[in-house]
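A single chain, nothing else alongside it, follows as structure tokens in the form predicted alone.
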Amino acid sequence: MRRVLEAAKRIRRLEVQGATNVALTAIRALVEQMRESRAESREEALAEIEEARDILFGARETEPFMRNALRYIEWRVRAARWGSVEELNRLMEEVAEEFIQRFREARKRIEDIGSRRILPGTRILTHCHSSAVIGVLRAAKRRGIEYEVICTETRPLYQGRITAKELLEMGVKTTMIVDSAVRTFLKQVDLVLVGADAITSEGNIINKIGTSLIALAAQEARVPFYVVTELLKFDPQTIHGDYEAIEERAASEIWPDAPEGLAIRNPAFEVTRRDYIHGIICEEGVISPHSILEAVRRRYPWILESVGISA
């Protein structure tokens, strides 16, 4: 499992960041691992896929996009007829490429839909770094729309700096603020755009810590709060009542040389309730978070079927 273990280590260490990059890294690792497989039967090959899947699942707790990508490949492989590892490898490469292509099509549609919510002179606030949000902003820029962005620094790892650099490279007027200044600056904002790491069956979203505070402040300020995300980040296990796990990271990220005896908590993500979400910008359009399950059932019924839920 060398390829898979290497990928899992990179994901765990945050050398791979962002739900999209994590999912693509996991897909490639699984496909490359099976190229090296010495399985002599269908059962042995499927057992290897299961083992690789579980290793990658364990690399990071809050990654339903990655889990759905791997579930899709396994689901297709189990349903297909193949007799040799060579045939399996060809099938896996085809299925992986098909999944990536579907993702690209979904992202392109999201960018087109989201960019139409940005009008000339709009001032947008965003948090952390989301490739989906950046894609929407880039699409608006391509359409000739001039707008401004306020981005948070996003402690403790400062992912907001990635966002700021990409926006400046796009020629967007950009301002960075400390996380705790959000409420003050929302008075100057027309809308909020954030990404998501997971969507639950109730229409809640899980995103970088600090997102729910921004959502609360946006509701108080009557500023629309939009979540930009693929439906592929839907977590089907939440239908069964399970909660999406919240990853808690090392205290050293916050204070490397903290005083002895000091307790430090460092959750990486949090839940933002659907009540504070104006709309979810996804490949189905701009939808209410209350209708998320129906949207997933329409577009990706296999997400439900892959975990034994009738679509």
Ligand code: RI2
The other form holds:
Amino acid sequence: MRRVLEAAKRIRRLEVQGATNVALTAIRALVEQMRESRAESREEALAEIEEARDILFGARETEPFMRNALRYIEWRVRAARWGSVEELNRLMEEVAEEFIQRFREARKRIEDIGSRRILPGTRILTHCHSSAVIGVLRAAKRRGIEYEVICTETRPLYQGRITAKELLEMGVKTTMIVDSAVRTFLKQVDLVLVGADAITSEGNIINKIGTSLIALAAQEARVPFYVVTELLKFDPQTIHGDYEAIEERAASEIWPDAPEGLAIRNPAFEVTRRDYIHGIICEEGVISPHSILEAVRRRYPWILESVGISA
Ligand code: RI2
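Same protein, different form: I have the form predicted alone, so give me the form predicted together with the named molecule.
The next block holds the full complex; its first chain is the one shown before.
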């Protein structure tokens, strides 16, 4: 399981960051791992896929996009006829390629749709680093729209700096603020755009810690709060009543040489309730969080079917 263990380590250490990059890295690791397989039967090969999938699932908790992607590949492999590992590998490569292609199409649609919400002179606030948000901003720039972005640092790991650097490279006027300055700067903002790590069956979203506080403040300041995300981040297990697990990371990320006896909590994500979300900018358009389940059922019935829910 060398390749899969290596990928899981990179994901756990945040050398690969953002829900989308995590999912794409996991898909490639699974396909590459199976290329090295010495399985002699269908059962042995399927057992290897299960083992690889579980290692990757365990890398980070709050990653339904990755889980959906790996489940999709496994589901297609189980449903197909193949006799040898060579045939299996061809099939896995085909299925993975098809999945990535469909993801790219979804992303492109999101960028087109989201960029129309950005008008000349719009001031946008964003939190953390989301490739989906950056994609929307890049698409707006390509259309020749001039706008400004305020980005938070995003403690404790400062992913806001990645956002700031990418925006500067794009030639966008960018301002960085500390996380606790959000309410002050909301007065100057027209729109909040954040990414998502997970979407629940009730239309709540889970994103980087701090997101919910921004959503609350945005409502109070009457600033529209939008989430930019593929529906591929929908967690089907939430239909069954499961809560999305929230990853809690090491205390040392917050204070490496903290005094002994001090309790430090470091949840990486939190839930933002649908009541605070104006719209979800996704491959189905700008939709209400209330219609998430219907949208997923229409576009990706396999997300439900792959966990035994009839779509
Ligand atoms: P994209 C990130 O989490 C942020 O919470 C970001 O909003 C989300 O993933 C989605 O990112 P982390 O992996 O899929 O940095 O839009 O902990 O790239």
